[in-house]
Structures are given as structure tokens and as C-alpha cells.
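Shown next as C-alpha cells: one chain only, the form predicted alone.
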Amino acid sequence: MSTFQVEVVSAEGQIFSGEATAVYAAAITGEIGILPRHAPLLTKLKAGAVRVQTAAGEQAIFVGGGIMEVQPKLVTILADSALRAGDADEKAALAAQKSAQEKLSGAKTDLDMAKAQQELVEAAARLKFVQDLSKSAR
């Protein structure tokens, strides 16, 4: 079966190095699948989850956003942020969501109600990552 090489890294360091069969992930303009051999591309990425296809199975993972490059043999993901599904906690999440709401609610300016709503729409695209692993995972 025909392969790439996939890179995922985020501020925090490289996340996931390995060879994929496909990957799929959350583009601005939609869910999009990559193959083997795919033509050239870059795109920018939304909060929501990249699933890697490997041999050993699936890898999920959660970027806040980010960019994508696409090439014949090697897919590489800059995350603005990450977390692989493993390090996945509902709690954190929930925190997370809470405390964009807190912000949001008490910005005075442009700037901060627009930072407030970017953190927001994460933290929803984390806790829908989080609850869509537990629903799979039962």
C-alpha cells in the first residue's frame, strides 16, 4: 500500500512524525482528504480535529487552526496549537469554553471581543473533539 510521510508540529514541539496512508482534516473551506501522490497544496486550517491514517490504525488530533502543505510524499501541519487525543480531557476543555465565555462577555474593545470569539469557537471545536473521542471510544 502506497505511503507518506506526515508531519504534525505546534509551539509545544512535534506532535506526530510517521508514515500515512491518508490523513484528513478541518480546511477554511471544509472537511478535505489527502492520498497518496495528491497534487501540491496549501491551505490554512481550521480548530477541529486531523485524523492520520496509519498502518497501526488512526491518530486523532486536535489543532487550534494552523496551516497545511501538501506534497507528493510528505504532508506537513503547523498547528497554532495542539493535542494529540490521548492528552484529551473534557474537563479542560469545559474550562476552556467557560473561560472564553467569561472573556468574551467582559471585552471593551473590538480587539478583545474579537480575541475572545477566536478563543471561543476553539474551545467548541476542542470539547466537540473530546466528546466525539468518548462517543467512539464506547
Second form
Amino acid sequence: MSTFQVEVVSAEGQIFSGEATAVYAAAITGEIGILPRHAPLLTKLKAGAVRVQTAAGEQAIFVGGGIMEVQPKLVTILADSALRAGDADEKAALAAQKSAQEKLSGAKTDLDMAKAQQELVEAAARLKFVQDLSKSAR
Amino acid sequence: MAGAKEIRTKIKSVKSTQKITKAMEKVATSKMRKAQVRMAQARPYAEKIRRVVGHLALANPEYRHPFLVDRPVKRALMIVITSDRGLAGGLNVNMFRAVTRATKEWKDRGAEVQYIAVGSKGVSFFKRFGGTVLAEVSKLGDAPKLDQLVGVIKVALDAYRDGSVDRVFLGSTQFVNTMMQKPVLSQLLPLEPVKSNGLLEAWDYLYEPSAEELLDYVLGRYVEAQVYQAIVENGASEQSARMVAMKGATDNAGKIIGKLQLSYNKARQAAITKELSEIVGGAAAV
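Any chance you could show the form predicted in complex with its partner chain after that form predicted alone?
Next comes the full complex, and the chain you just saw is listed first.
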């Protein structure tokens, strides 16, 4: 089976780099799956899970939005923030959601409001990611 | 004992200076390690987005984003990154020299040059140097955040978009290794396409959502990542330059103390000899 190179980076560092057989990601227009020799594609990502299928199994990575570039043999995901499945923590996700909600209710200006809303969306997506993960583990 | 007392005070003052430079060296060493980690963390993102944008510049979109269009240069903008504090060897001086040289080159070609200053040292330099400073930001601290930079980046992008500048350069000190840092002025806008690496010749991306929105987003991110990376790298350069400079200062202080100690001993000995000969002379006279 043919494979392609997948690189996931966030501003905090490299998250994933390796050969994969398929990548699934939450693009802005909906969930998309990328297989080898996909046509060049450039898309924005929503906050959500990115699943990378490798020969060794599936790896789940949470991204808080970002950009995905697809070339026939190369997929680059530039995440605004990212979380490896191993590092996912339900408590931390819950706390992030709570603090985002508090910020939203305390927001005064439109800018604060927009920022807080963005944070809340991200926190909710992260929580969902963690919960899905723990469900599949059980 | 004429002179001996003065020498002793001098030794004391040099010693206390040495203590300060030594402390600064140690602080710079530990800060440098942290700054290097920060630099290493920011690097993968900056590299990958540079590659994506390099592909983008090679693609043939129907929509030409202004950031990809090379215009004749009437006005250039330089974003100059410097440190907030001094005592960092030639770090900032070398940067200013590079900027001055580049400015002269552009002026010879008949283009105006404007600046954006990042860091206190740059802000005060451009006050003396003259020239139009579009924006400035300083006191970023040891761990700069992207939020602090969004303002100046927006100024640069807006100036480029509305055509008031035709080229944007980014000047910062590159971290080569602990002993060496190099001032670099690189072109930020318009984008220079990277060499094609066996990709198809005439192709374009599928864009989701629209090409215009997406390019705007990606290129904005790209510029932010480049500026952030440059600032983080400048931070590491600053700390290592300071470490080396302070090590030199500590060594020099040691040398000066040695010399002063020698002349102190000489002065002391001379005084004793003089006293002795006076006593002997006095005894002989009686």
C-alpha cells in the first residue's frame, strides 16, 4: 500500500512526523479524508481531531484550528495549537472550557467577546476529543 | 605610603565591578539555555509554513494575492529587531550597521526607506538616526508572545497592502552558535518563490473556502510566524552575546586587578625601603 509523508506542527513544536496511509481531518467545510496522490489542496481546519493512519495503527491528534496543505506525497498540518492523544487530559479540558465560559460572561468589548467565543469553541472541541478518546479506549 | 591607598581603593572598585559582570554572565547563561529551547520549539512551525508558502508562490492561482506580486520599489520598509537591554557586545551595533548599509543602498537606487522598531535599543537608535518610523514596540520580555507583536505586524501588512511600501524586510540577529551571531536582513514581502523540487509545473490548489480568504489567512500567519521566529532567535542571540561580552569583561577585570596588585606591592615595598633608609640615615647622623 502506498504511503505519504505527514507532518503536524504547532507553534509549540513538532507534533507528528512520519509515513501514513490516510489522514482524516475536520476541515472548515466538513470532515475530509486524504489518501495518497490526492490533488493539491489548501484548506483551513476547524478545532477538532486529526486522525493519522499509519502502518503501526491510528494516531489521534487534537488541533485547535489551523491550515492543512496537501501535496500528492506530502501533507502538512499547521496547527494553531495541538495535543497528542497521549497528552490528552479530561480534567484539563474541562477546566479550559470553564475558564473560557467565565471569560465569555465577563467579556466587555466585542473583541473580548470574539476572543472568548473562539476559546470556548476550541475548549469544547478539545473536551469532545478527550471524551471520544476515553470512550474508544474502554 | 603615597599612592598605595588609592591603588587599594581602585582594586576594591574593580573587584566589585567584576562581581557584577560575573553575575550577569551567569544570568545570561541560564537565560540563553531557555531562549535556545524557545527557539527550537518555534522553528518547526516557521520552517513548515515557509515551505507551504514556497509551494504557494509556485502555484498558479487565478487570484493573485498582493503579497505575491513584485512591484517596482519606491519605498521599502525594514522591521528591525533589537534587544531591550544593552551590554550585549556588538549585537545591536552590528544590526544597526547592516541597516545603515542597506538603507544607503536603497537610497542610491532612489527608494525611500521606512522602519518599524522592535526593542528599546532600536527605538532609541532610530530617534538619533532619523527616518520615518511607522511603528515601534519594546519591553517584550524574555518570553515574547505573539499577541504583543500583532500590532506592529498589522502596521507592516497594511502599509504593504495599501501600496505605501513596496517591499518589506525583516532584520534580526541570527543565532549561529554561542560564539557567533550574524545580523541578517531578509525579504519578507513580496514572497520569493523557493526552488521547484520536482513538483508539477502548472498546477493550482483546490481551495476551501475561497482562494482569497485562504491566502489572506495563510500569508498573514506566515508573516506572523517569521517575525515571531526572528524575535525568539534574536533573544537567544542577545543572551549568548551578553554571556560572551560579560565573560570578556570578567577576564579583563581579573587582568586589571593583577596589574594593580603588582603596582600596589611595588608602592608598598618602596615606602618600606624609604622608611628604612631614613631610619638608618637618622641613626648615622646621631
